[in-house]
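In the form predicted on its own, a lone chain appears below as structure tokens.
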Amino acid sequence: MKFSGLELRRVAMPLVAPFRTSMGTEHERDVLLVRAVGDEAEGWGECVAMSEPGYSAEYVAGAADVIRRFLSPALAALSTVDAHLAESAFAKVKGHPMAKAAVQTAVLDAQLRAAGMSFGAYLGAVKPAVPAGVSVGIMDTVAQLLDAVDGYLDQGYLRIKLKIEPGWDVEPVRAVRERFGDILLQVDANCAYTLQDARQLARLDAFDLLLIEQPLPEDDIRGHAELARRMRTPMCLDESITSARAAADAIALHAAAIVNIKPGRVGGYLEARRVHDVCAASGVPVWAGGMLETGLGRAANVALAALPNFTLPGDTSASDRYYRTDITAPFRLEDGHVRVPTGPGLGVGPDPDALAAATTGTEWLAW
């Protein structure tokens, strides 16, 4: 397909609830958004990054600095672009893979919106809705924790995430599966231990749970696999999984029971199903993480979990979650799952006034 640019467009999306990272407490996400203009169709992405460089090296002023720099420029050179020459021309840019997911997401939509194709169907998807889980932030009181707990059961939601780290961990955890009995349970550390915290960690095991996600940093491999010996909870990596060729490490070396894959984190969704289809070749199930995605993005997602080797409830929440009022129409639990859009390309697309109301600034980068 020919593309005459690309927009940037940056979104101000208030948060229903307070979201709490390594740098501090975000109140609204400062989203940014690629559409790509194409002949035949036009496309949306969304780069996940975070306002700050918390979760991953990607920020959002730095990814939009990287696409109007590098990676707009590498697809004008194209005489034509698809989402598979997106990504090989954008290979000679070392890292940055929210960005480049967030431009080659865009791309595909348009591809598959020309052709008249869902997301769902081009990546493999066999299910036509997933189930949907929920992450539940660390809070100033267990008692707060239950509440939030109990209203995210009521609401229908099949498993409950909780967030840890030292000093809250197997007291909230505890609280949580004395309180309700045998939900499916896991919890996050999102790489706040070390392999001193071993012991610590390993007391979690006696509360059944299905999986202990990212509890070293993300550089240590090693140190998963030591873990994962001296605990019978089942290891699950996420941010360490950048590429395929790191899950099959991390499995090789029984540092990965369990992947949590983000499509955002390994660069997009092609790398994505090639994840998926290594941890499915090596039997090792994965599931769906979520950056606190609009619409767009959560679009996306969902069509990635509808996947065959996806068989854990992802992070593939409802839209008020997070935003009482979404860029698109919302995403809604139905007995605790979410619909796989079928309509071309994401399926869903920005409604005008919404989008028009949140937006704080746009670019266009001209081919």
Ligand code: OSB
Second form
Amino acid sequence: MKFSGLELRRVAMPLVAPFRTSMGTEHERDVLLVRAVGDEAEGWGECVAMSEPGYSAEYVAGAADVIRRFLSPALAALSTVDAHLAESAFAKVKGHPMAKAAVQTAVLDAQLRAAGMSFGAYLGAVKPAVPAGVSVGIMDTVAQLLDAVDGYLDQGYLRIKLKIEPGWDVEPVRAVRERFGDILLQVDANCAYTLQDARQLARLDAFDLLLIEQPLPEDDIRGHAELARRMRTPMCLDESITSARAAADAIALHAAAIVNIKPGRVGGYLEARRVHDVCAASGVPVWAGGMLETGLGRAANVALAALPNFTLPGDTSASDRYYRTDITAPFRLEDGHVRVPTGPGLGVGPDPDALAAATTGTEWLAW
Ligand code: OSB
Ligand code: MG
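Write the structure block of the form predicted together with the named molecule for the protein whose form predicted on its own appears above.
Whole complex next, starting from this chain.
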């Protein structure tokens, strides 16, 4: 398709409750949206970079800058653009997977809308709805945590993920396990530990967790392999899995028994599908991570989560877990599941009024 350019749009999305992790506390999501304007259709991509480089090196203003200076010009130089052509045009730019993913997704959405095909159909979805888990932040007290978990279980969430950090691990996990019994439970440390903490982390083995997610730094593959030998809880990687090759390496080195897939972290949905395929070929289950997306990013994640090797519930929660007013029609929890959109492209679009109300700035990048 021929495109006339990209619109960058910054959107401020207050969270329904602060989300605290070992990386800091999020009160409001500062979202960068990309709108690709083609002659047959237009499409949307959501950049999952956070305002600060706490999860990975990327941050919202940096992602906007990379798109403006390098990614948009790389596509403007092509005579025709689709998601695969965009991916190869971006290969000469090192890093910045979240910026690349946002643009590639906007192009793919336009391409699929023009073709009348949904993200789910394109990626290979095999189910109409996906099981939903919820990621629960660090709280001031265990009592507050138990209240929050109780509320989510009441709503029907099928799996609870607790954020942990040194000083907030065994005690909250024990309390949740004792209070709620045999629920699906897992933890996420966002790189907050070192191998020195192996003995403390092994105490989590007593609670039959589905997995422990990314306890050690992103580049510490050998450390995760060593830690996996020192505890029984299955090792899952998030931050470390930056590509399908990284997934293959982590699996070969026994650093990951389970993989969290986030398209933004690996440069887009094309690479995310390759991560899925590499893991499937190795018998390693995957699940869909989240980055507190709006309905636009959520739509694509839910479609991806319907692929066959996504055998664990994802962080694909309903819209109201994050936002009072989303910029799309809200994703709702139905019997613990979120429905995969079936319309062309993402299958959802921004509500013009909600989008306008949340927008803090726009910029047109003409090709
Ligand atoms: O590590 O999975 C993570 C949110 C922001 C950055 C990193 C992570 C998260 C979450 C929330 O855990 C997942 C979600 O519900 O979107
Ligand atoms: Mg994580």
